[in-house]
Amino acid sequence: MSHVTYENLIGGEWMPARGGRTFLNLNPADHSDVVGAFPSSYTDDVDLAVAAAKKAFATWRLVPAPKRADILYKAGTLLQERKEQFARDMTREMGKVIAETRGDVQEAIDEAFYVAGEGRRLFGVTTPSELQSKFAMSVRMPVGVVGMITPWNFPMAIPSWKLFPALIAGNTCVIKPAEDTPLSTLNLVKTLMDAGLPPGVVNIVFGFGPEAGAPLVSHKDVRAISFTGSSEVGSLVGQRAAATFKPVSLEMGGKNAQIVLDDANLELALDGAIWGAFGTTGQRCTATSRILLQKGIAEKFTAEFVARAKALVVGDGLDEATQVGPQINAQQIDTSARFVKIAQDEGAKLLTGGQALKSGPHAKGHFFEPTVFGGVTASMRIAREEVFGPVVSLIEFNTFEEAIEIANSIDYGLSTALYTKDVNRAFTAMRDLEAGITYINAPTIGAEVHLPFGGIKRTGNGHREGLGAIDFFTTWKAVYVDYSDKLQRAQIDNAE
C-alpha cells in the first residue's frame, strides 16, 4: 500500500534524515492502514535545527510582541477552518475518539487566541528608586532557542501549550514530537506557517527519544527545554539538562483520584466517572485512575459504574458510535495487561473488563476492554502506579477525612476530584488536596487553556502549561536608567 513521506522542518525547508531512515506512523485501529512515513533523526539533524532556530532568533526577538501576535491569531483562523480535517488525522495516528480528537484542535484554536492576546500584556513592573533621579523597572526577555518533547495523547493541544507562548515571548523553538503521532504536530506547525511565521522559528525533526529527544536536551546552543511525558524519562531529561544549566519544565504522570461523598449527586458522578476514566481510553496524564467511594454510596455506584463500563462501544475513532478507542501501541496494551495481573495477584476484585480485544472489528488494532477493579486498597500497586489505559480502583472509606489521606497518599500529584454538596468540606478539599488541580462536582479531566496546567511531586517540576507558561518562557532583566548626571551607589550613599 502506498503512503505519504513527510519530512523534517528545518529552517523553513523540508528534508529528508541525513541518515536517510524513517519509521512508519501506523493507525492503532487498524495496523494496515499507514499514515505516513517520516524521518528518524539522529544528532546531526537535531544539530541542523537548533542551528536554524539559533540564527532566525537574531531576527524573530526584534519583531514586536503585537505583531508576533498577530501571526498567532491568524493561525488560530486557519486552524479553526482545517478543524475537521486536522481531527481526523490525528484519530487516524492516535486513536481517540472523533469527538476527542475535534477537541483536540480546539484547544489549539483557543491556545492560539488567549496567546495572540498575550502579545499586549508582556508586562515588567516599574518601581521607585531609592536613589533621587535613577528610574527602575523590570522587562521580561526571551529566553533564545527552546526545545520541546511533546507526548502523543494530546499530538497538538500539548505543542500548541508550547510553542504558542514560547513564540509570543520571541523565542525560537525545536520541536521532537512523539513517533506515535507525528502529524498532528506537523500540521500544526504548518499552519503557523501557512498565518506567516518566518523560516527557522519553529523547526521540526522527527524521530525517538535516544536518537533526537537527549541530543536535544544536551545540546549547548538550547538555553529551555519543555517536556511532556512520563516520570522516568522526565527524571532524565532534569538530569541531563542540569549538566548545561538548563531550565527545564517538566509534565509527567498523575494517578488521580476521584472522591465520592455520600451526600453527592451520584448521576452526576457517574458521568464524571465514566469520562474520566475511559476519555482517551484512559490514555492521559489526568485520567480518573482511582475512585473512593464512601461506604453509604459504594454498592450502588459500583454496581451502575460497572454497567456503564460494560456497556461502553470500543472500536475505531472516526466511528461517530465509538465511545472508546484503541490503545496508542502494543507496548501500552502490554502495561494495561501487565497491571491487571499485578492487582489480581494482590486480591482485587476483577469486576469488568481486563482483556486484550482481537477478534472480529478488533483484530486490527489495540484494543483493551474498559476495565473495573474493586476491593482495592489504598497500598496496592494497582491504587498507586500510573497504567495510562482504561483501568480503574474503587476504593472505599469511611470518612471525608479518610479520603483525603488516601488521595495524597500516592507519589504523583496532578489532578483531583471531589463529588459532594457540603460547601465546608470542597473548600477542605480545594485546601488539602495535594495537587495542581482540583475540580468539585466535575471529573479529573476537562483542564482549560487560560488556567495553570501542571501538579506536584512526581508530576511536576514546579512549571506551569497555561497561565505561567510566560514566566517559563521569558526571563527578567533588572534596568536601570540615572539621570542624576553623577555616581550614585546603591545601598552606600543613601545610607542614614
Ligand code: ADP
Second form
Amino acid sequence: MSHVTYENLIGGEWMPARGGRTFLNLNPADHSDVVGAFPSSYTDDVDLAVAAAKKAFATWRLVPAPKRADILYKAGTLLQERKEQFARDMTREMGKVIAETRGDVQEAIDEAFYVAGEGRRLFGVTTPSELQSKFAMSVRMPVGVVGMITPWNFPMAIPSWKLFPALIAGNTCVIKPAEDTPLSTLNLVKTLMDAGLPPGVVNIVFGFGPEAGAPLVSHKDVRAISFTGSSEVGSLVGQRAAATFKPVSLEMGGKNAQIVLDDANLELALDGAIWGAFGTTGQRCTATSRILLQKGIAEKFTAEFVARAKALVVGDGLDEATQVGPQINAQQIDTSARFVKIAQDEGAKLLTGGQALKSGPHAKGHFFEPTVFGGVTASMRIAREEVFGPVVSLIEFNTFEEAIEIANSIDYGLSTALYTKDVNRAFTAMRDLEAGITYINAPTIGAEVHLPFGGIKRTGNGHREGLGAIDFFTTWKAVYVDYSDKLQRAQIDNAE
Ligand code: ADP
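So the form predicted alone is up there; where is the form predicted together with ligand ADP?
Full complex below, order starting with the chain above.
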C-alpha cells in the first residue's frame, strides 16, 4: 500500500535519517490504515540536529523577544486556520475522539498566544546596590540548545508547552516526539516554519527513545532537557542528564484521585468522574484512576457510575458519535489487561468491562472496554500503580480525614479533585492534598495553559510547565554597572 514518507527537519532542510531507516505510524483504530512512514533516527541524526540548533542559536538569541513573539502570534493564527485538519490527523494517529483532538490543537493555540504575550514580559529584577553609584539588575538569558522528548497522549499540546516558552526565551530546540504520534509534532513545527521561524531554530528528529532520545540527553551541546513520559524513562533521562550537568524537567505519571463526600452534588460528581476516568481513554497523566467515595453516597454513586460507564460508545474517534477511542497500541492494551488480572487476583470486584474489544467495528484496532473495579482498598496495586488506560478503581471511606490519607498514600502527586459543598473541607483539601493540582467540584483533568502544570513525588522533579516554564528555559544573570569611576569593593571586602 502506498503511503506518505515524512522526513526529519534539520537546519531548515527536510531529510531522511542518515541510515535510511523508517518506521510506520499506524492508526490505532484501524491497523490497516498507515498514516505515514517516518525516519528512524540514530545518534548521527541527533548530532546533525544539535549542530544545526547550535548554529542557529548564535543569531536567534539576539532577536528581540517581542519579535520572536510575532512569530508565535502568527503561528497561533495559522493553527486556528488549520485546526480541523490537524485534529483529524491527530485522531488518525493517536485515536482520541475528534472533539478532544480539536481541544489538543486549541491548547497549542492558547499556548501560542499566552507565550507570545510573555515576549513583552520577560521581567528581571532591578535592586539597589550595596554601594554608591553602582547599578544592580538581573536579566533572564536563554539556556542554549534545548532537547525535548515528548509522549503520544497530547501530541501537539505537550510539544507546544515546551517549544513555545523555549523559543520566546531565545533558545533553539531539537525535539524527539513519541514514535506513536510523529505527525502532530510535524504539523506543529511546520506551522512554526510557515510563521517565519528561521532555519535551525527548531529541529525534529523522529525515532525511538533509546536510539533517538537517549543521544539527545547525553549530548554535550544540549544545555537542558525537557521530558514528558513515564516515570521509569524519566528516571533514566534524569540520571543521564546529570552526567553532563544538564538541568532536566521531568513530567511523569499520576494516579489521580477524585474524592466525593456525602454532601456533594452527585450529578456533578458523576459527570466529572466519567469524563476524568474515560476522557482520552484514560490515557492522560491527569486521568482519574481512583474514585474515593464516602460511605453515605457510595452505593448510589457506584450503581450510576457503572451504568454510565457501560453505556459509553467505544469506537473510531473520527466518528462524532464515539465517546471513547482506542488505546494507543497493543502494549497499552496488554497493560490494561494485565492490571485487570492483577486487580482480580488481589480481590477487587470487576463491576463492568475488563476485556479488549476485538470484533465487529473493533476488529482492526486497540480497543478496551471502559472498566470499573469496586471493593478496592488503598493498598492494592490497582489503587497504587498507573494503568494509563480506561480502568478505574472505586474505594470507599468513612471520614474526610481518611479520604485525604488514602489520596496521599501513593507515590505519585499530580492531580486531585474534591466534590463537596463544605467550604472548610474544600480549603483543608487544597492545603493537605499532596499534588501539584487540586480541583474543587471539577474533575482531575482540565488544566489551563497559564497556570503551573506539574506534580510532586514520582510525578515530577520540581519544574512546572505553563506558569513556570520560562523559569526552566532561562538562566538568571546578575549584572552590575559601577559608575563611580573608582574601585569599590563589595561590602564583604570592606567589612570593618
Ligand atoms: P509513554 O508511556 O507515554 O510511552 P515513555 O516514557 O515510554 O512514555 O515515552 C515518552 C518519550 O520518551 C517518548 O518520546 C519515547 O520515545 C522516549 N523514550 C523512551 N525511552 C527513552 C530513553 N531510553 N531515552 C530517551 N527517551 C526515551
